[in-house]
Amino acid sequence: MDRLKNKVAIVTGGSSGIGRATVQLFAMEGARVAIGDVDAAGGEETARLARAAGGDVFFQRTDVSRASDADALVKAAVARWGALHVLHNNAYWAPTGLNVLNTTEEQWDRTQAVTLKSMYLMARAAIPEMLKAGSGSIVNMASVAGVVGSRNFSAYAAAKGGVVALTKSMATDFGKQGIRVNCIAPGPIATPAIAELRKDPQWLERQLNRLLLSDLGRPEDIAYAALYLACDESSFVTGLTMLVDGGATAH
């Protein structure tokens, strides 16, 4: 408990799945948390669940691919709590089952905007406030797809590969100023976003065959990784791509 005591955090993509689990864990560990997402009903439900457990949390509808929305979320958190210490960039969007031949230009552009550009926009808004606070931690959500590629997820894999590179660049640029930047690369996680895919026995078998463990990961598995990178326990860790993938990339 209290691993994030007196910290102010922003979590994007917090309406469900990994984002929701992270908001709840951050709040339980003492952080005051602002949630940004385009899904207002899901975001408000996440906030309600965290407040019911004693957390100090609010939701603000945010399209993270828009600079004005990213700026507004950071301003709202700072106006409410006076500072910003942690940014967890978790929002993403991607079409499934498409390679470069059948991905439309609109699908490609939206994937890059929500999954990659948003992290630049949120960091651009957040870093000045972290500098004022004297330190900060940015935790970006990458994917094993951004490390080793993924069949029929070209736009998503490209965006997540960009997240890995952006993470290392920001860590290089701002480490001497007290800001750590890391990313998490999950393997297959049992979230609502892949609920339909999990109904396909062949898809599920392929995923399980990739793993060294016996089941898909849980949103909480990624939330605990985000907690470690967000809190002071990881004070000597920056520029890291943390694989939380059930051993999928180990063989």
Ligand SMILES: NC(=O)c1ccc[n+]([C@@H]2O[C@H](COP(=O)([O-])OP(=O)(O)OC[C@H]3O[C@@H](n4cnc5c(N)ncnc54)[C@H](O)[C@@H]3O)[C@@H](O)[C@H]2O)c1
The other form holds:
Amino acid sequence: MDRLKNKVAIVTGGSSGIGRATVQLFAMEGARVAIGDVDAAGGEETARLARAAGGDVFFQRTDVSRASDADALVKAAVARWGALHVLHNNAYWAPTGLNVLNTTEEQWDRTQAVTLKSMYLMARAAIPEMLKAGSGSIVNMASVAGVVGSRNFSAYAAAKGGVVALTKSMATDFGKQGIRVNCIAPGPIATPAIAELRKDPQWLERQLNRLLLSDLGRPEDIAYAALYLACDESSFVTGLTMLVDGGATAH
Ligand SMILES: NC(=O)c1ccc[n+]([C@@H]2O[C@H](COP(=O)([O-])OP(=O)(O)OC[C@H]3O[C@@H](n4cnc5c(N)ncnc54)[C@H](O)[C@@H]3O)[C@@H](O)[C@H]2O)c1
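If the one shown is the form predicted on its own, what is the structure of the form predicted together with the ligand?
Entire complex below, previous chain first.
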């Protein structure tokens, strides 16, 4: 309890999956949390669940690939709570099952815009507020796919590789000013995003063969990593790519 007491946080992609679990955990640990997502029904439900558990949370419809939406979300959080300390860039969009031959340019561009450019837009809006607050923690969501590549997932893997590099670059640029920037690289996590893929026994077998543990991860496994990186317990950690992947990249 209270690991994020007196912190104001933004979580993007908080309407579902890992984002929803992270909003719940951040709120339980004392943060006030603004959720930005394009899915209003899911976002309102996440906010309702967090408030029912005593959290101070609101949802604002936000397309993270649009600069005006990114700016508006930061503005709304600061208007409500007076400061911003934590930004968790978690939203993504990407088509599955495509290599570079069958990915359209539109799919490529949208993947980069929602999954990578959004992190620049959100950080650009958030960092001035963190500088005013005197410190900040940015937690970007990467993926194992951005560290070792991924079959039939080229646009996504390229965007996530960009997230890893962006994280290190921002950590370099802002560390001396009290802003830490880290990313998490999850392995396969049982969320709605992979619900369809999980129905394919071959896909599931391939995933389980890669893992050193016996099952896929849970959204909470990633939320706990985000909590550690967001809170002051990780005050000497920056520029890190934290693999939370069931050992997928250890062999
Ligand atoms: N599930 C996995 O196996 C896995 C593995 C590695 C990394 N990740 C990463 O974890 C993060 C969360 O994934 P998840 O599995 O919880 O997915 P999810 O599909 O459950 O949640 C993604 C959320 O992003 C939102 N979103 C989509 N486009 C948006 C936009 N333009 N603006 C704002 N929000 C938008 C969706 O509405 C949704 O709520 C992603 O960054 C994903 O790449 C997931």
